Each structure stands twice: as structure tokens, then as C-alpha cells.
Amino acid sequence: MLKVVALVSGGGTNLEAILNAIASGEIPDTQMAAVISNNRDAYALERARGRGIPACCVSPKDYPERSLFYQDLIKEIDGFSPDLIVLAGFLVVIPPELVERYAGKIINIHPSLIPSFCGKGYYGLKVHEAALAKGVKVTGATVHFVDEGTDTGPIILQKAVAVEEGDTPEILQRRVMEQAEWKILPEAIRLIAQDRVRLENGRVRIL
């Protein structure tokens, strides 16, 4: 059985998806052990509560010093034992302990097919916004595993969407979240459950 932390900021549309995924057997031999926020007013931390699963909020504004907030994140997750987890929109940046402590058994969703508008400052909105400045015709999400850098880890699986005449950020922010992200993190999520995916020599092979 894959235990799995998701680590959230907002609305958690992501982590439904995942949710659904695991709930009709799309992801097998998989529990979702814990769902953690660094905002307490995030509605994922609802959906998880909402379906039995532990949500709590360790938010670095409850800390004088970033490193306590850290030291407390790590802590709550240890808790759990996570086999994997899963950043489902989680907007604040990883600390390197973690990293370490979790070396290949992290992994992050990202609305851009990596290496275009990814690092820093490129999340949320910003990322759709940048796509549209750059008249790009396609975009889609990336899942990748986490290392000490801003989207440079190892790609586990890619999916690209059209950009449509006429798209605003908005618009185009929700038809990568349909057609690339909700299908591509549950997939990946599958693949590693079905223990289907080799990081060799910081690259991903699928079985």
C-alpha cells in the first residue's frame, strides 16, 4: 500500500483529482494518509476532512524564524510516514532537509511543459499569463520529481494543450487543469503505486 502526503496551498483541484482516482480504483493499492496546508483557509484541507482523511495547517506565519516552520513541516509529515508525496499546488518552496530526507519519493505538478515558464516566480496565473505574452501555441503540465531547484527535477510524464484564439490566463489556466494536470498527477501517482518508475541517472524510465 502507497502512502501518500499531499501538501496544498488552495482550492486543491488537483488533490479531488487524485482523490477520485484512488476512490474508483484508478490508483491502486494506494491510501491518502494525510493532507497538510500552509494556509489554514485553503478549501483542501475541506475536501480532505470531508472524505475522512487528516488535514492540518502548518503555515510559516505561526513562526518568528523560517527554519522553525520547516523543522514542524518535516515534523508533521514524518508523522505520517509517507511513501510518497505529492506537492498538489504547494506554493512555498521546499526545504533542502526535505528534499533530502525524501530523495525520489517527492513529486510536483507544474502548468507549463518544463523547461518553458517554469523556476522562480513562474506559478499560479503568472505561468498562463507568460505562455499568452509569448504567443505560444501550445502549453500543457509537467509531473516531476522534486530536487533542491525550482522545476528542475527528473520529468516523470508530460502532457501538452492547445492554446485557442482568444484565451485569457483564466481560461487557459483551466483547460490545462482538465486536459493535462487531473489526468497526468493521478497517472504518475498510478505508475509509482504499480512501482513502474526508475530514476537512473537523474533521468525516468517507465516500465
Ligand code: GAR
Second form
Amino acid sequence: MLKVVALVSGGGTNLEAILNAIASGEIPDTQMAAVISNNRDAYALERARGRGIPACCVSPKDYPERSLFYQDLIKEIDGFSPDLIVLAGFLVVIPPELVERYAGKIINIHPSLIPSFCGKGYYGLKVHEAALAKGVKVTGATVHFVDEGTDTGPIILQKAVAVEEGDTPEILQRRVMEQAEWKILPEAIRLIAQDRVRLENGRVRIL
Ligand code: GAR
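The form predicted in complex with this ligand, contrasted with the form predicted on its own above:
Next comes the full complex, and the chain you just saw is listed first.
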């Protein structure tokens, strides 16, 4: 049984896609052990509670120093002994201690085709604003392992999505979610649950 902890910051539509895929059996032998947010008002926490999944908030606003926030965040995660940590729209930089402790066990969904429109400052709607400003005709989403960098870890899955005439950042974000994110994030977890994802020389091989 793969024990997953999801870290979230906002609406939680990616979380919902994962929970649906676990419930339907599309992702086998997997349990969502807990959902943790940096944002007390994240609707993602409601989605988790509605399904009886432990959900809590560790907010940086409650700590005088970043390092103390990170300490408690790691303590909270450790309490659930996860096999996999999923950053499902977690808009906080992950501390190196967490990456080290869970090396090869943290995955992230990013709403672009990495290495485009990623790294520091590219999150949420900003990614789609930048894609539209550049005038790209194709964008998409990426699921990757998390390393010490921002959006630099080995790529597991990507899916392309067309940009259409008249798109606004909001319309494009929705299309990228529907056509890419909600598909490849559950798919990546399914492959990991089936032990079909190998990290070899910094690259991912799917068996
Ligand atoms: C998603 O589009 C996700 O890819 C993005 O935040 C959104 C969260 O939506 N993540 C990042 O930008 C990470 N750099 P959700 O809460 O509805 O899943």
C-alpha cells in the first residue's frame, strides 16, 4: 500500500483528481494518508475533510522564522510516514531538509512544459500569463520529481495543450488543468504505485 501525503495551497482540483482516481481503483493500492496546507483557507482542506481524510494547516504566518515553520511542516509530514509526497498545487518553496529526507519520494505538478515558464516566480496563473505574453502556440503540464532546485527535478510525465486565439490566463489555466494536469498527476501516482517508475542517472524511465 502506497501511503501518500499531499501538500496543497489552494482550490485543490488536482487533489480531487487524485482522490477520484484512488476511489475508482484507477490508482491501485494507494491511500491518501493526509492533506497538509500552508493556507488555512485552502478549499483543498475542505475537499479532504469531506472524504474523511486528515487535513491540517501549517502556516508560515504562525512562525517568527521560516526555519521554525519548516521544522513543524517536516514534523507534521513525518507523523504520517509517507511513501510519497505529492505537491498538488503547493505554492511554497520546499526546504532542502525535506528534499534530502524524502529523496526520490516527492513529486510536483507544474502547469507548463518544463523547461518553459518554470522556476522562481512561475506559479499558478503567472505561468499562463507568461505563456500568453510570449505567444506560444502550445503549452501543457509536467509532473516531475522534486530536487533542490525549483522545477528542475527529473521529468516523469508531460502533456501538451494547444493555446487558442482569444485565450485569457484563466481560460488557458482551466484547459491545461482539464486536458493535462488532472490526467498526468493521477497517472504518475498510478505508475509509482505499480512500481513502474525508475530514476536512472537523473532521468526517469517508465517500465
Ligand atoms: C495548478 O495549476 C498547479 O499546476 C499549480 O497550481 C495550481 C493549483 O490548482 N502549481 C504550480 O504553479 C506550482 N509551481 P489546484 O489547487 O486546483 O490543484
